[in-house]
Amino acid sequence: MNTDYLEINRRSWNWKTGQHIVSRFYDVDGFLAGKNSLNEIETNILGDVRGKSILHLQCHFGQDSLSLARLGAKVVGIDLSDAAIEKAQELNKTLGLDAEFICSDVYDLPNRLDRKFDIVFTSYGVLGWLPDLERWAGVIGRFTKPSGMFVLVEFHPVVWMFDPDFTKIDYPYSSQEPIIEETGTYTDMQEEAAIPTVNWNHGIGDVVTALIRQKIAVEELVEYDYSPYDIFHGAVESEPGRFHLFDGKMPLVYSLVGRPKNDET
């Protein structure tokens, strides 16, 4: 494993944050005017969050965290990128919300935070930046109340097997070896710059096994044949907010709900 992966990826996400803030994809102006950035998949799972404490892992510059705060949740968002956290704090102040943001690597969070939450939440493009899923699952267990739940919504790992044009398979479904690339940003389908990144491919079995080993019982796993985001080359929007590849024959997203396992069960 490249021992500098954290700093390489921090630099990448600091650069991406600057691009994303001004992109049509993130539509910051619309967000400030009241647009909710959450999608139907996660809102259906999360339900009524009023009065609930939520830890949002890998929150980027905080739009989903702040959307949850607007819905009445007490939110703490964490992200590796200091530029993203700075922007999240700025948005939080502008909107007059009370969300809290911490700049931290997921694995280091137990050294930065000491409380438990009703919900631990993470979504879309998050797991590939983490080399050790069992350690990640341990962090989830550390911060979830015994009566709480963990919610993951993530792009399906088959997506990351393909080349950018979805014409051939370039990568393994699951691998312990890091994938070192130079990539641009997915917003507005622009790829003007090549920024080094280090990531890993994790199959669904890897995710479930890691959670089970850390005593997180998986109670629901759902696969979706669409993405709520238009970020994949050749995707077709069959209805508003649902983008399909290969006529819907390929899963693009999955969701998972887990709960801490009682030692008595």
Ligand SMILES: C[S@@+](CC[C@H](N)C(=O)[O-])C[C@H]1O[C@@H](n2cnc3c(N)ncnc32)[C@H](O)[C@@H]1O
Contents of the next structure:
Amino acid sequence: MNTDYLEINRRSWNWKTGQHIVSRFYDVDGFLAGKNSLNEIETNILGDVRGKSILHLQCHFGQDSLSLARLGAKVVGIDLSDAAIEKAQELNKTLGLDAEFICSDVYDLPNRLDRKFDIVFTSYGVLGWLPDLERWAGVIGRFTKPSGMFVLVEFHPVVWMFDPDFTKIDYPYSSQEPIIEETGTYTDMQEEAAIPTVNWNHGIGDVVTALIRQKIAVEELVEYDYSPYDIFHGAVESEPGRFHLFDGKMPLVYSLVGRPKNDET
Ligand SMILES: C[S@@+](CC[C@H](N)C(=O)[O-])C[C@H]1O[C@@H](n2cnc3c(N)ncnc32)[C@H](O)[C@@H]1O
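The form predicted alone done, now the form predicted in complex with the named molecule:
The next block holds the full complex; its first chain is the one shown before.
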């Protein structure tokens, strides 16, 4: 495995952050003006977050974390990219919110934070940056209160098997081998930039098994035939905010709810 993967990915995400904060996709002006960046899927699962403590893993530059803070949650967002965390802290200040942001690798978080949360939340494009899901699940277990909840909303692993035009299968559904690529970013779908990244494909079975092994009971697992984001070539919007591929015959997103398995249960 490329031991430099963290540094390669940090550089890539620092560059992407610069692109994203001026992109129409992230619409920072709209967000500052009051727009909630969360989608229906996670909003429905998270429910009423008022007064809840939430740890948001891989929060990017914080729009979802701050949307949760606006709804009354006490949020801590963490991310590997120092550029993303700086922007998140700036937005937090501009909006007069009380979210906290920490620049950290997910795996290093137990050395940086010592608290438990009502909800641990992570979403859309997060697992592929992590080589070891059991270690990731251990971090979730470490930070979730015994009565707490873990919420994952992620792109379905079948989408990462295809070439960018969805014409052929290029990658395995699940593999421990890193995929080393040079890519642009999803906010403009242009391939002009070529920034190195290192990522891994994890099947849903790997995710569920990692959580179970770390004593997180999977309570619900739902697959969706649409993505709320228009990031896949050739996707068709059937209704506002629902983008399908292959006439909706392919799953594009899944959500998972887990709860710590207390010893007495
Ligand atoms: C696709 S973004 C998540 C998108 C986010 N849900 C949003 O709506 O903006 C993935 C994030 O994972 C972060 N990341 C990648 N590897 C990481 C790691 N090892 N530890 C913590 N964060 C990491 C990146 O810096 C990036 O901000």
